[in-house]
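Form predicted alone, single chain, as structure tokens, below.
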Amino acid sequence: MIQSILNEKSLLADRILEVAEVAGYLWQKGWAERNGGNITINLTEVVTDKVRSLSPLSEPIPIGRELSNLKDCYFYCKGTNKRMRDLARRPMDHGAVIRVLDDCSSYVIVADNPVQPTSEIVPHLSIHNYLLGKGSSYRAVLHTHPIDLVAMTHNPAFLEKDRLTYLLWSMIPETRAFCPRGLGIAPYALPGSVELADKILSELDEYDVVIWEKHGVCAVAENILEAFDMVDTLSKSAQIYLTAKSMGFEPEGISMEKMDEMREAFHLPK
């Protein structure tokens, strides 16, 4: 019988619980049909004795690019065809953990089983090498389905650069607290592709949340739960435009002198 890794008490187990905590709740909320939805965390600063010398369950499994700063990393990822409500479940039964091994352009699956991770690999290894490479304490990349959201995306007004960020943050003060970098466009690509990998990578340097279009929300931060809380504030934004919209009025929002007023309030960034 498999000896899980969650047996033992660490924080490595509990940042995978995490996981499992936040699969739950994008189930709950509809942003998580069938396999939709994709997670995974930087476990390389908590990682035990025990998983290092845990022999690989599969042979080396190649990314498709080479991410030099991924070198002897460790990530749980979930997996591919994997619902995120079984996820929240049974997280080791829906997920694994790799390393990536020295070549930096491949990785094996060492825990619990040889479940194949997310097919949008590529995208998230990719962000979590950028990452690292600026030196950022960002450890965990969540991607989502947010009805809302992604509605929103199929009206080409919207794709303008920033139309979204200060709509959002008109509709409520947290949105502009929360997310105080706002949301960033990513043209539709290919899902899993390189292409996508690159989209993405392209707006990082000026937001924490990128929305790709029609088709899903990226966001990452330093644990899966604060990542997950931005989102949801968007979303929440998001309901609330589209809520007024449906009682058949264009909502005033916050102004941007008001905006401005809390940025300079409470520190935010410009």
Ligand code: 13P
Contents of the next structure:
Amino acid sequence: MIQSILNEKSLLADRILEVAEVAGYLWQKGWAERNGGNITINLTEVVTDKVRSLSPLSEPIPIGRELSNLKDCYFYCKGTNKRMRDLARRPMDHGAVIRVLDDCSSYVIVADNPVQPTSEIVPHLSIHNYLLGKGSSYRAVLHTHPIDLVAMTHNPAFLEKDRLTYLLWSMIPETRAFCPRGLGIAPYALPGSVELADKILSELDEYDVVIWEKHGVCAVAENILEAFDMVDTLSKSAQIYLTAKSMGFEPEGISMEKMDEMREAFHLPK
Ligand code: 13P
Ligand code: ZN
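The form predicted together with this ligand is what I need now, so please give it after the form predicted alone.
Okay, now the whole complex, with that chain kicking things off.
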């Protein structure tokens, strides 16, 4: 049998197989053209002794910034230029497990193959570093390219703070219930850059989902299925809005009064 860390049943294998499941959904949704999108998962709490004992498959690779909370942390990362539709079938051929070294500013690839991590590794690891720093239980970071939500970012009016949050919440009650912290906005920045990372971080105090202007969205959650569900729910709301517009009318939306009633009934944050 081919040597793979997925051969033995473990929580680590379960987490990676969840990534593969979500990668399939992203492809089916039409959000993952070619290599579009990326996923990273913090596996440190579920890393097995076997994985800890593996020798590095790469030289140390610099991250490009020091991330002091990530010392000796393990992550599964989608590979750069790898396709979600391929990752869905063979996650360890289209992604890899990395370990952040003691200097907190470089990492090595440890399993299964030396697959180079996503070009968005700086934003992803910066987000994990931020989450650990604030004691969050979130371990999953998803970046994807949903057609409807990205289209909306081409209208500057929708980039005003909380404009999209209230619009999308008002399309269907589920959106407020399942994305109770709304949608933050990261103005356009070069993909993979430290600048993009910092624009996302400045939104995460307030939001679990951040839309990247003219590019995609990023969601953080305890696990990758929760992250996917939030983006899926927001995308459904965007589709309801766009469908109403294409039928020739402005959708009325659930009133603020009715939304406040729901917020109180379900004990949602303000
Ligand atoms: P990677 O193939 O390097 O993960 O890049 C995909 C992407 O969506 C960049 O924003
Ligand atoms: Zn992207």
